[in-house]
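Quick heads-up: it's one chain on its own, the form predicted alone, in structure tokens.
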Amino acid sequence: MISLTVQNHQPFAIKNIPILTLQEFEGSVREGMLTHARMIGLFGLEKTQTETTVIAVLSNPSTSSLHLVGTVFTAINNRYNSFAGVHQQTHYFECELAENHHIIPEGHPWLRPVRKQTVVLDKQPYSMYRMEGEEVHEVAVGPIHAGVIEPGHFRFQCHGELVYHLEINLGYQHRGIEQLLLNTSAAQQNILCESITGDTTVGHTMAHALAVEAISRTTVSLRTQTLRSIAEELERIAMHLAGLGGIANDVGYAIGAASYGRLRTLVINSSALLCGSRFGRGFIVPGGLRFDATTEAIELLQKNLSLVQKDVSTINSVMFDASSVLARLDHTGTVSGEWAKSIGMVGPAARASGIELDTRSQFPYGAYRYSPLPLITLSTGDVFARARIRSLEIDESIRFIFEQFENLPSGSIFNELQPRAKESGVISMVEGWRGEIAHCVFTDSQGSWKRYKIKDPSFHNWYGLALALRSEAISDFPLCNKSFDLSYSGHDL
């Protein structure tokens, strides 16, 4: 594969990446994904009057490396030969750089809408895929919906009770970060990143404070790394329980659901101790940190873990065992290891179906290159499987708590930014608690951000609760829909 290779939060000067002939650009990237890399960014990166040129991103996690390949496309010669027929995992790639670029895909086998409902290519009217035949029936939910809920519509092909068709379509609060973050100043661009999706809050700021500290040639302390991830497990504790709690609602567990819900408020408190806020906001800066944590903070954090672990331990296997519960996950919802590869899921929702994927593991960063986490999979790819892996990373993610505090380095919590480096790029990957996030952001000549592109795991992972719901009673959409638990800002950037 002909490329640049870096490492995660690897620097590199823009004129190193290749830009190929695009017959070139075309078989580096099929080659690379033939040698198991996966597609996490394809975009446009400058833009003149006449041509675009386009980055494609792919990750190899058997090598830990990542590979930039570039070309670029006239008004003219705006075409280039799908990669999607062969590999799912680039169609919603094509079908965006298409709406934001009008670069066509040929041969595409369903070019789609990414934030534009009705149209695709600008102008042309676009018409969800409908079934037809005796007793199909189609049933159209949101995007206003009955709760306190952000807007997506959810078009399903029903035969009887059966869905056999969903089609997703979001990008009702398309807000524009990507563009509102070239023109604001540094501290609003980090309250950007807070707001990019309000439950993942440590997830985007850790990602984009690495990226600003790679680009600028910036080291943190030992002690710096150790409280990010801290606070990055402590919302990934606290996000898994309320999903718990959402599937044991769902499934009418309503102690389950109560037990779970308690248990989050103490985790969300606890990371108020450390953060200053129950969500993480106002935490991690590029830099370091805004404050240190106390030893009081830290015993108590401590002290409310002790009480999670316990109580999660006793609700998990009393929720596990419980015939009622089980009889509403088991094989409900499957998405096949094989699918889930095609089409490029991420996070727990793919160790779920047997994916070994973790940023955390595969791409290091922070104190995870110093303390790994084990990397945990099952295989039925079910939501009893979706469920269960949760249980289980909360428990991994507070004994990677304990085990930091126990051995917590001493250290400055901030170093100051260094001037950013001009003409250069980073890629920056950290593991959210839905999965693989991943900021891309390049500088100009004056070392001003040119290009900043966002992908968060909900890109990737809404295909799969489409295929989750193929030949399943459409009462059980709102139990599929809770076990991936995806973002509608996160997508709709």
Second form
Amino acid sequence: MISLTVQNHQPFAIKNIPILTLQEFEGSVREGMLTHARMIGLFGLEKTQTETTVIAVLSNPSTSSLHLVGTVFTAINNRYNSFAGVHQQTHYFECELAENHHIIPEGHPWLRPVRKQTVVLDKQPYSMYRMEGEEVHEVAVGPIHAGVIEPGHFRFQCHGELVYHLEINLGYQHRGIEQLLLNTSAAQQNILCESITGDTTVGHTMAHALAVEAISRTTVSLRTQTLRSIAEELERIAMHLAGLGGIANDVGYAIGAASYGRLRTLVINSSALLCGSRFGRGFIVPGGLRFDATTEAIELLQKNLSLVQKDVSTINSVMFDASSVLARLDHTGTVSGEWAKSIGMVGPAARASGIELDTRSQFPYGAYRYSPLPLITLSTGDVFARARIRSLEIDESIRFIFEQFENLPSGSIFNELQPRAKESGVISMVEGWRGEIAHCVFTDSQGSWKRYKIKDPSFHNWYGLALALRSEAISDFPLCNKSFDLSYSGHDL
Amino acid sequence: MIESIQLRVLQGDPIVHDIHHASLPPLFRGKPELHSDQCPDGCNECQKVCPTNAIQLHPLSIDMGLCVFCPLCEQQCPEKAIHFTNEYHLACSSREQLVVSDATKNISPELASEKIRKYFGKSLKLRQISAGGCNGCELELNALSNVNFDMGRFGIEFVASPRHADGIVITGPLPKAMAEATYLCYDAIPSPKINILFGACAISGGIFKDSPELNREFLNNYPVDLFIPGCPPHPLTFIAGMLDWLDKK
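Mind giving me the form predicted together with its partner chain, seeing as the form predicted alone was just shown?
Below, the chain from earlier opens the complete complex, with every other chain and molecule after it.
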């Protein structure tokens, strides 16, 4: 394909991105996707009164390369041939582009709003999919749900107990983060990135810091890289424990829920040992870290983790051996590997369906370049696999952290940032606990941000949840939802 | 069966027994301690770095309703005039009380009215509304029901339906898209009802306060009973605040 090829976190000049005619652009993107690249971004980079420059970003995990290619749309020529009919993974990106820039994919199978419920995308207002027939009924849930959880609207088309179609309508959390990131101070940008989704604070601040450091050609010490990865793995362990606790709770396995909950408290309190916040807030900043790990903190953290390691293996062996639990997890909410791949699912949910995708091993960054983590996959793609894979990842993350503490490099924890490169961009991908996070960042002629595009892993995976519900009992929705454990705010931005 | 008992033994006694005297990690950032007498003339380093403009000078004060406890001001101050202590008793019942200065000693909410204490003193059911909350506050509210904090022992619980609730706890800066749902939920709760704001975003909009995507009109129309500052607030800040406010021991 004709494109600019770069590595993860490799800065490039914007002028090197080939801007093609529409036909060439379409051909190039199609060619990329036929050679196993995945779409990770399709967005407007620049907008003048008459023209919008659109960039497509594809990632190819097998070659660890990223590909960028662009084209120009005008107010009159604002249509292109949709890719989504063949490559379903582009479906949501095309909807997003239509919503933000009114660039319409011709022949798109399901053009719907992403974050703005009332927007008119093409010719008529969108109305939700509806099934009709005898004894068919519709269940509407949300935006406010039964639990202490973020808002979103779910609409089920059911026949009896069976769900034929689930439509997920989000956008209730839209706070305009991408816009806010453009005109704010560096300190504010960091807080905004911490709040993209508060459960992935470390993941998103890591992506932000790596992007800023790449574009300003600043290197950080090995100690910084190692401590960052330790924080990232702590977050992964904590949220996986929270997810397993939620799954145990949803199947009525109370002792499991209580045990995972207790262990999660230990892990997030360990994060607080490093930086004072149970969610890793205020820890990672562009240029390094705000706090260095003291010897006492490290000792206490290791003690906590040893306890977690011991107890979690006991609880896992009991829970994943209990027939009452397995009866609820096995064959529930299955997403086949074929489906998962075609809709571009990421993270543990994709790996549970047998998709080999992990930014830490395919696009390694920071400490993962020196201490690789194994890429774990399972094949069944059901709730069991999504739960089991999280328990396996907890074991690996704990092992990784102990290994890092064995030879924690010394060095400074902060390096002053150099001036940002002008008219440049960088793609910063990081493996958050939910999966691939991508921050696509571009600067203008002054070195200020021109465009800050964020992609949370939930952006791909919400559609996976909808597919998991096909031909399932509606009563299994909470369990399926918890097994995906997706972010509303990360999607809505 | 034996295995379940083993798991129960492993649990040990994880509960925080004394809500008012828990020890938190040394780096935990709670109530700021200020020494404005140490401020050099003409220095505004703290004000310059504060991401939410929470700091006022002459005299030095920090608005905890805006503060995201990021420690930039503490790290930037040349004279160490600002220090975030471990103190997690931060809940209060008026917006003004959230502004901390040199003179601020202990922060505690004023007692709830006699009617509220009579109605809800023994059993209080709350409905949570996440209106743009990033899931940080939501996770901490969920943590209130885990085995460590177990707020249920004080008769305070979260419920699913607003019809079963005695009040709401709002998290997040209230985006436009949640405006209608917030009204509907609040209106569905029978009176008397209480209104609690949890976290910097809910109290002031926090880091999002200048976003054009917000609609915070709801808060102009309904009184707030309790403010719980933090980003996110610690679960103990919430429980301790509720116990003080309802005069429960």
